[in-house]
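What follows is a single chain, given as structure tokens, in the form predicted alone.
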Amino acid sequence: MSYEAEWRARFGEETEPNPDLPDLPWLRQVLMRRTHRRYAARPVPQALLRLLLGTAFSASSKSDFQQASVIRVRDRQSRDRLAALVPDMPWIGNAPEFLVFCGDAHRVERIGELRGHINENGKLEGFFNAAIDAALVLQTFILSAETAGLGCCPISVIRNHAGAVAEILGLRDKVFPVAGLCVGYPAAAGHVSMRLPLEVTVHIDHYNDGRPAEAIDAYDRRRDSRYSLPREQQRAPDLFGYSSFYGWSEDKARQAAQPEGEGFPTFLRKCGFSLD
């Protein structure tokens, strides 16, 4: 069975036909998945949302510590306050459902108190494990929701406002936002975002970035041929000027040159992480 069309959609390049591959509809769905920012007015059934959350929390967890929590934001005032933090993303306030996925290093400490075994879970290992647990639950929820015909849009930028998010949602010490998630039935088809080729992201036996320039340049050209970023969307032209060819790598290099989330380490230390 061939996945040529799906592979071309995701990577912009051909893959060799292989009739020996099994026909797995879920793999086709994941290869063709899209991010959605426009939603129909149709509400998400509560029973379905609960099922999806249960499925999401079935994800793998480091040492079975289960250090993730999800805040379902139902209160209109709270949702509006969150949306006001990122006014250029109106879908935060408009989506039928908005969830905030959190790393939760607090619960293990609380369980220790209940059982008389005091532990301190605020070091780097505790933060890292909780962040990974939350990311696994988030991604499992997204894939499950898409299987049910829903669309999602992760909102990682809320970490730029972690203190305000924590105050709005009443987060305890050592509970931190990883990402928000807009959820609803899509109002538009959306598009498949092209990904880097496996020759850049998959390494055999040892890490090798000996020839990334050629592969990334070819990727830039393939991606631009599908969707070319207009001149007005070039980042920070006052700092970097305008590029005659503005591909993905130029866009991301400019974005990384102006790092986000610089206040997040301060927030983490304030809520009990030493990160030692």
Contents of the next structure:
2 protein chains.
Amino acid sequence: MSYEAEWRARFGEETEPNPDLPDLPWLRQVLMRRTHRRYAARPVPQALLRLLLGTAFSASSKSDFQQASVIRVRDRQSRDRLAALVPDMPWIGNAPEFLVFCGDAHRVERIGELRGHINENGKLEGFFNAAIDAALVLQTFILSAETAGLGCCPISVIRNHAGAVAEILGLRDKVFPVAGLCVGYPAAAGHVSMRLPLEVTVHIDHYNDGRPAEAIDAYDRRRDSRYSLPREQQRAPDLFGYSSFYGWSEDKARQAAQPEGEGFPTFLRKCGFSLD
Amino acid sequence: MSYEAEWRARFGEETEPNPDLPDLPWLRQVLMRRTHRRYAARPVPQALLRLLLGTAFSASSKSDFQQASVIRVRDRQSRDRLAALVPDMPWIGNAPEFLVFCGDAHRVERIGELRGHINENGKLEGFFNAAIDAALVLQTFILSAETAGLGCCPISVIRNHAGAVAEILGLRDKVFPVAGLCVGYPAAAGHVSMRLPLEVTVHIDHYNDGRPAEAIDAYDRRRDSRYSLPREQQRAPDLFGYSSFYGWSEDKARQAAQPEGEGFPTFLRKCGFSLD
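Same protein, different form: I have the form predicted alone, so give me the form predicted together with a further copy of the same chain.
Everything in the complex follows now, all chains and molecules, and the chain you saw is the first one.
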């Protein structure tokens, strides 16, 4: 069986057809998955949303502690306040559904109180474990929603506004936003985001970044041959000037050179984590 | 369409049949998904593994920074050393494949060097973003593998041995293990892990833990009616004694009262993160 067209879409590379591979349309769908930011007016049926939340929470969970919570934002005023935090992403305000996936290190503490075995789940590892649990639920929700014909857009930038999000959603101590998620029926085709080759991201036995320059140059070119970032989209030319060739790596290097998330440790401490 | 049997398996609750729900066998599969720790001798075909890694890296990534790496452990000696870290999980050593999903905040820095825009991606938010990227790739791999008939067992406990894992796998600074994953064709049926009801984990507009005691008592009873933890599996009776009714919440409260991961902040600092 062959997945050549889907592999080309995802990686911009050719792959060999292989008659031994099973024909699994769902894997094709994942290779062709894309973010959707524009939605049809059609609402998401409530029973379907509940079903998708059920599949989402079927994800594995560290030690079966189940440290994820989802806030479904229905109140118009709360949604508008969330949307106002990120003015260049109007889809936060206008998606048919908006969910916030949270790490929840509070519930385990609460259960400890209920059972009389007091625990302190507010160290750095408590944060880490709850964050990963939430991400596993988030990704299961996304893939389930896509399987039902919905489109999603994860909003990781809410991490830069964690304190405000926590206030708007009335989060308890040790409950923190991992990502928002816009959900709806897609109104446009969207595009497949090309990924780094597995030769860069998958390592055998030992981490290896021996030849990243060539691999990343070639990746930049493959992306560029599908879609060239126009000159006016070059990031912060006042700081970095204009590049004659402006690829993914140049764009990401510029983006990373302007730090985000300065306030995050302050938020986590305020939220009850000790970071020790 | 109805998902009653699958809902009952996952949540131990009844749900109404709903003729408007679409019939999606993949959602049924996710509701019935389970961890597998025993594997048939049959190897995982290499082309299939590559395909599954391709779908895995199709997950969304914060700002398109693509901060996940996977280490595939093929070397017998490395595998044995990893397995020796967790003697009570022999499946780490004997699963047909073992992968380690890592947050990778190093690659973005390397790209900054290549492009001459020096960045510092070693703050707490750099860790958080890379951790979430890795978790999204991990969960997409798991669901893809299950769709291809494989079974998986995530190994989050390697977080308690992060320094040793980093040494065995030759991880660079700012590359850290999020979870290991055992992969193979299942040799046993496994069982569906019952989840907290959505009334506890999904909140409308505001975080709400108003009535957790009743909801968690009821959940404990539902779990217990499917499988009672035998008296000899009560955790640390020397510390906590024996409970006449020993449910999930008692077990988790006891587990959380014995802290893990004390060394994690030390590891992260050694790994190059400043936690500020």
